[in-house]
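One chain follows as structure tokens, the form predicted on its own.
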Amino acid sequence: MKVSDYLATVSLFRGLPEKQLDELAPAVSIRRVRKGERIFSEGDKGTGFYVVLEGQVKIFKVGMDGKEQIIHVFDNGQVFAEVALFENSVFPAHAQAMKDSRLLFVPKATFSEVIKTDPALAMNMMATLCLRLRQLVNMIESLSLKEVPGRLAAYLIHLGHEQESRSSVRLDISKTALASILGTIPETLSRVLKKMADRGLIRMDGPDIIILDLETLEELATGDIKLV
């Protein structure tokens, strides 16, 4: 598949005429990264942004105590590191492959030239940035205002929306990674999952979580009830 064909499958570039995709393609490169490989580090100069073609990438911060906090996990077709588009920007967090991955790298200079001439691309980028901001606000709210069961319930509901399913979700990350996203430790996460299962809210089936009581999960996510 040509690079321009890859670009056409990404929501960010949806609506761009083929001619512009062909103009952008020569400056775009495909990068293969192995599981565990660092893509960039916090403080590195932002020279461009990435699209996950295949695989999985985590964006994370490391605290003074060395503890890792995952900010977001990106899967196929998702864009990350858009902060590179802003003048004199540096990456505010680390990026690392969670699986063997293939990434598209789009240089800042080339993208900036294209976006000047195409309002559709500018609107797509604004929509992407707004979605990311909303996700960050929700994460901050969950970490600061909710207990672990509420955070987990909110995450499962969010995952259900992403996977377009109200009856089950698939966890495609490890429990260690999920615990980091939720700001807890794997042992606590396992206890909360078991308690949810014992209360009849969910059922575990390997990497799949079957949602048995969505209404109660939603009440738990909003803080209307507690998991006792």
Contents of the next structure:
2 protein chains.
Amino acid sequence: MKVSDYLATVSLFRGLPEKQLDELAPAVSIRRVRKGERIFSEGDKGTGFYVVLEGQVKIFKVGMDGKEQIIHVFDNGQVFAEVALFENSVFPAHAQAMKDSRLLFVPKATFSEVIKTDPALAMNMMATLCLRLRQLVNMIESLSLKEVPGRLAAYLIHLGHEQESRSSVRLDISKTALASILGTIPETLSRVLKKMADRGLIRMDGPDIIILDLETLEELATGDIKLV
Amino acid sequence: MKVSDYLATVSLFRGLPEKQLDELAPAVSIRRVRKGERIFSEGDKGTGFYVVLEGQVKIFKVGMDGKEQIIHVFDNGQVFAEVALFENSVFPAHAQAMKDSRLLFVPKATFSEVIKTDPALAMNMMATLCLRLRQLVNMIESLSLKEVPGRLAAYLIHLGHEQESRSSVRLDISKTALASILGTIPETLSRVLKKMADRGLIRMDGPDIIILDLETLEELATGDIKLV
DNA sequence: CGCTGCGTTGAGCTTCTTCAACGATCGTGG
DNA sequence: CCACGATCGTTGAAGAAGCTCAACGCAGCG
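Right, the form predicted on its own is done; let's see the coordinates for the form predicted together with the DNA.
Whole complex next, starting from this chain.
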């Protein structure tokens, strides 16, 4: 598989003429990282951005006590760290592989050249950035306006939509990581999950969660009811 | 003052050839809103974006109990609601004037035309979006990793940098609004401010806050110490 | 086999919110 | 000009939510 074929599968590059892809291809490189390996750290100078070819990557901040807040988890085909391209400054958070992964690295200079001359690529990039903005706004809403059960319910529903399965959902991450995404700690998540199971809203089966009562979950997510 | 002169003062349009500005100018309109007036609501279709010529605008989400989380406050010269341009969908949050304001409205279609043909404008726009992204990431960090005193300390320091005054800081918003920005409620903010004043970290004087002990504030912001 | 990381459970405590009340300020209308 | 209501900020007391700390089971893996 050629590099330009990889590029073509990335939504960021969708619709780009082959000519442009061929221009990018020779400059990109593939980086393999192992589970747990740090990809970059907050404050590092951004020399380019990444595409996840295979594996899983988390973007996170660390509080002074060591507690992690996961900002984002990226899977196959997704682009991350584009922020570094436009502010010629530094990464705002850390990136670490959650599984053994293969990443495509696109150097800033090369990409800048292409994007300056290609409005379509610029439009794609802006769409990607806007999508990300939207997600972060929702995350802020969740963190500040909802309690943990509400956030969890929203997350499960979201996951259900993503996996197009109305009844069963697979967590593709550890529960510790999920806790961090939800802005809480494993103990609290465990208790909330248990409570949801007790109430008959879900059933747990290892990495799978079976949604038994979607309606009540939705009421939890909107804050209409509480999980007392 | 011509419309294109207004446009030239906006950082988003900085460096644009006059020709492009003239192209935009006839399509934009000025909208006056009064304090408290809703500019758009979450879920509204985005038909364009805005520039604050004069006044102050807040972007916020509302929890089901009516509690507000302010995502952003925009003052003179700032652009907001650009998100609507690229996803042809809806606004992710509400916008409301915090003071009587004059806004410039730039319709989506016009802007899209120009941006497609002008890489410089596209680059500016991406820089704006990335800056916003960065701010939101920091906000998420704050909300999930720091306690209220830490968030407040970080906010005051940030304000000090912005206003380039190391000792005195003016809140250009109500304390209720500040509470919402910090993801808390006025009562809690009031107590924390009082505690900081008691500890000799700050002194309050109406809308001004005098920073007496920047060093300790910074330790609070990083979580090194607590405000017990 | 023992180690390590993950998940779970319990007890106590901190932080923040809720609810209620009150003072101050400001704009408005009598 | 004063009185009134509304909004904002403050303060107190009580309660809820989630965090910390500690302990333990369990699985995977060297």
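Positions refer to the first chain, counted from 1. Here, rigid core means the biggest group of C-alpha atoms that superpose within 1.5 Å across both forms. Because the structure is a prediction, the values reported are computed rather than measured.
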query: C-alpha of R166 off by 2 Å or more between the two forms on rigid core; finding: yes
query: Rigid core superposed, the C-alpha shift at L214 between the two forms in Å; finding: 2.3
